[in-house]
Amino acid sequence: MSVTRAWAWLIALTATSTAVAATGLSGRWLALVVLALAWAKAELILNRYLHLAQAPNIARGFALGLALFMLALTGLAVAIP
């Protein structure tokens, strides 16, 4: 995937986040949807803009760290009313 296509995906994901927020969805469901979109955006940035896809070992470490962080945020989103 080229950097231009990655940029287009980032714009689409950002627009989707904005559209979801504008729907009036709130609470846990809004948090979960926005976190999922943010996770996808973070993966795109790490793998395409920072070219970590070319360094698989480092990419796996970043993916693990990101996954743990996002799972912690998801847990908070579900646990806090």
Contents of the next structure:
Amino acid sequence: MSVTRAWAWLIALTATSTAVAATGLSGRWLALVVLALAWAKAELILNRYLHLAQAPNIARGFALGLALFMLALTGLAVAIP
Amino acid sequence: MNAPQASVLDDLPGDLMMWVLILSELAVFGAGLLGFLAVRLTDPPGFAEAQAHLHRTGAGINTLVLVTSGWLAALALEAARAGRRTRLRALLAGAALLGGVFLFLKAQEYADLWAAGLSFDSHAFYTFHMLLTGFHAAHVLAGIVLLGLVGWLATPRAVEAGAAFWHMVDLVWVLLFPVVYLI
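Form predicted on its own done, so how does the form predicted together with the partner chain look?
Let's see the whole complex now, leading with the same chain.
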């Protein structure tokens, strides 16, 4: 994937996040959707802008760390009583 | 004499020290975002009310601004590798200019909060908001200076290091934006 295509995906994912928030969706469902979109954006930046896709072993390490972080964020975000 | 053993770090794109810096910054911001959501559990209505005073649309626009700026920096690296100095400098100037747009929009949000009598110690939300976004804005400012420096040097290695720092700033924002502004 070229950096230009990665940029187009980032724009689309950002627009989707803002649109979802503007629909009035709130609470746990909003958190789940926008954090999933942020996760996808972070993977794109790591792999395409920072070129980790060229180093698959290192990319897998980053992907695991990012996954654990996003799961922790999501857990805290949906834990609101 | 034995040949040096290959390391997985040999595959790392760019300088190892830049990646150490990137990981350090991600750890700091990551801890801040986890702390923000943990403290939010103690006062969800207060956090929601405080969040309503932020410039949510401006922050969304700033996300578009930063990812576009990151794209220009990535294209600048391609230009540097192709030996196209004029193009790389124009692309880095565009990336830095968008960094300036980001800071301008961010300053407007701070000014409006200040005018509404909301500051660092008004609520725990604002303490986290100003620490996280202020520290991030400081990195944007440093990144603009760095882009200027690597544009002046105009070598592929320098541009790669400057672009990597800029992408880290971008990466932090795409994680910070939904946590602080949307959810």
